[in-house]
Each structure stands twice: as structure tokens, then as C-alpha cells.
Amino acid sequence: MKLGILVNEGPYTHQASDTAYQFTKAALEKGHEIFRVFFYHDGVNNGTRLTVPPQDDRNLQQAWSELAEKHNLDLVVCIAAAQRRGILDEGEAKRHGKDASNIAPGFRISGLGQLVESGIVADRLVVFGD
């Protein structure tokens, strides 16, 4: 089955982020295809490389980045939600006159069209968070 994943909650404010990661990992292990993981609303906070959780806590940003590298996942962060929360790639940082980017490895910034495409192409779009 081809799945699209939508993550609407941040990594340390709601269980949805952890659940989305565990679901995606389990689906891949069972042989399902993940068409795209789209991060929206506070979910875009999963895509910042500046997250530094305590050493004894999970690092969801790193976990998503590693999963994406291992399985060639398309991790897309909504551009509008990301900009509101200060998450920028190099192109957006330059365009807005900022001196740094903070998008994590394996993530990319794009628009809502990527979410719409996931809903069209995937057999199911699984939503995590409100």
C-alpha cells in the first residue's frame, strides 16, 4: 500500500509526532511505500536542525532524518507554517535577508501542493494530530 503521512504537531508538545514516526517506521518495515511525509502547522518543528533534546530523551528530528536517509523518504515542511516558526532553508533565508538556515538534513521546504499531491497519489493519507 502507498501511504501519505501528515504530521500536524510538534515533536515535544504532543504524542502525534512520536506516533507518526513509529507508524512510518513500522509501515516501511512491513513493506509499505511511503509516498511523502508532510509536516504542517506545529509539525514543521520536526524539521529544525537546531533541536537539542536532553541526552536521555529521544531526538525526533534526528530520527526522521535517519529514517529518510535509510528509506529515501520525501520529508516536506510546509513553507508558510515553517516561515511563521522561523524554519528556513538556504534559499528562503537568503530571500528574506536572514543570515542562516536551520532546516534539518533530509527535510525540504515546499508548498501545500505537495500535501494535495499526497492525497491524490497515495492509497491512504494518514493524519497525526489536529
The other form holds:
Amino acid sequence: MKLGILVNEGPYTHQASDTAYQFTKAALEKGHEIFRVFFYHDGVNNGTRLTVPPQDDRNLQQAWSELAEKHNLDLVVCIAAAQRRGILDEGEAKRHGKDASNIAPGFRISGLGQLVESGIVADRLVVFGD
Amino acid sequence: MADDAQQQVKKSFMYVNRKAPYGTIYALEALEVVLISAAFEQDVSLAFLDDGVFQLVKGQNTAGIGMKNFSPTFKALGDYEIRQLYVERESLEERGLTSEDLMEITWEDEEDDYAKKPSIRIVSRMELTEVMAQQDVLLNF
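Right, and the form predicted in complex with the partner chain of this protein, after the form predicted alone?
Once more the chain from above appears, this time first in line as the rest of the complex follows.
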């Protein structure tokens, strides 16, 4: 089955991103196709490479990045939600005159149309939120 | 925006609004998705339940809380061909609201001399479950 994933909460405060990650990993192991993982609302905070969780805790951003590399996943952070919350890639940082970017490896910034496209193209769009 | 391959597929999308308009950003960002989705020529409807019914209450004034009052945007949905706004009756009643408390939201029927027709439909919880069951894609906010 072709699945679209939507993550609506940031890491650590809510379990949504953990559950979405575990679900995505399990779906891939079962041979399903993940069309795209879209991060919206505070979910965009999963895509900053500047998180430094305690060593005995899971590193969700790293987990997503590694999963993306292994399975060639399309991890998309909503641009409007990201800009509100300070998630920038190099191009956006330059465009807005900011002194740094923080997007994590394997993530890219794009528009909400990518979420709607997931709903259209995927057999199921699975939403993880509060 | 959407390429040819996607335009061939027309799915029913329902955006489920469960949270109050202010206090969290969910309502505002949900509306942003709704507006974008209009460009994809899909069959779009909205549902309002739980505290989400407060999003449609008329006379909203956010001056005191320093937030943008985005409620007028709902009135423009008809121009985006979004004409189905389902409001759950039980959620209204639980909060002491009636249809009289809601904004007037209409769409223009081109086939009826551009008559303005109401977009809001008050439905029971049971009716709403039936509408939800018919959807291809449900997005909860």
C-alpha cells in the first residue's frame, strides 16, 4: 500500500512524532511504500538539526534522518509553519537575512501543496497529532 | 500547481476542526491547508465539532489578545468553491450555542442566477459520522 504520513506535533512534548516514526518504520519493513512524510504545525520542529536530547534519550530528528537515508524517504517540512517557528534551510536563511540555517539532513522545505498531493496520491493518509 | 496526473484523481477531503480558534494555532493553520487544497480541484468539505464550533461564532474580536482575527476568511470559502461546512449539533448545544450564534457563510450558485446559498449545515453527531465514513481523506486539526 502507498501511504502518506502527516506529523502534526513536535518531538518530546507529544508522542505523535515517535508513533509516526515507529509506524513509518514498521510499514517500510512490511514492504509498504511511503509516498511522503509531511511535517506541519509544531511537527516542523522534528526537522531541526540543532536538537541535543540527553544521551540516554532517543534522538528523534536523527532517527527520522537515518530512516530517510536508508529508505530514500521524502521528509517535507511545511514552509509557512517552519518560518513561524524558526526552521530554515540555507536558501530561506539567506532570503530572510538570517545568520544560520538549521534544517536537518534528509528534510526539505516545501509548500502545503505537498500535503494535499499526499492525500491525492497515497492510498491512505495517516495523521499523527494530539 | 497540481500536475496532470493528479488532476485526473478527484478525492473527497474533509478537514475536521476540533479546537477553538485562539489559544492554539491549529484552527488558523488548518484554514491555510483548506485554502491551498482549493487549488487542487478536489471535493473539499469542513467539519466543526467539539470546541471547533467556536471558530464559526460571529462577532469575534481579538483586539485584546494581540492575535489576528481570521474568522472573515471563512466567509470567503465560497469563492474557493468550498461550500460544505458541517457543524455538529451536539457540540453547539453542549456549549450553549445555536445556529443563530454562527456567522452567515454563503456560496453563489451559478446555475441559480448566482443566488446566495448557505454553506453551513447543522448535522447530528450520527449524521456527521456517516458523512465522515464517505470521505477519502480526513485531516484532523
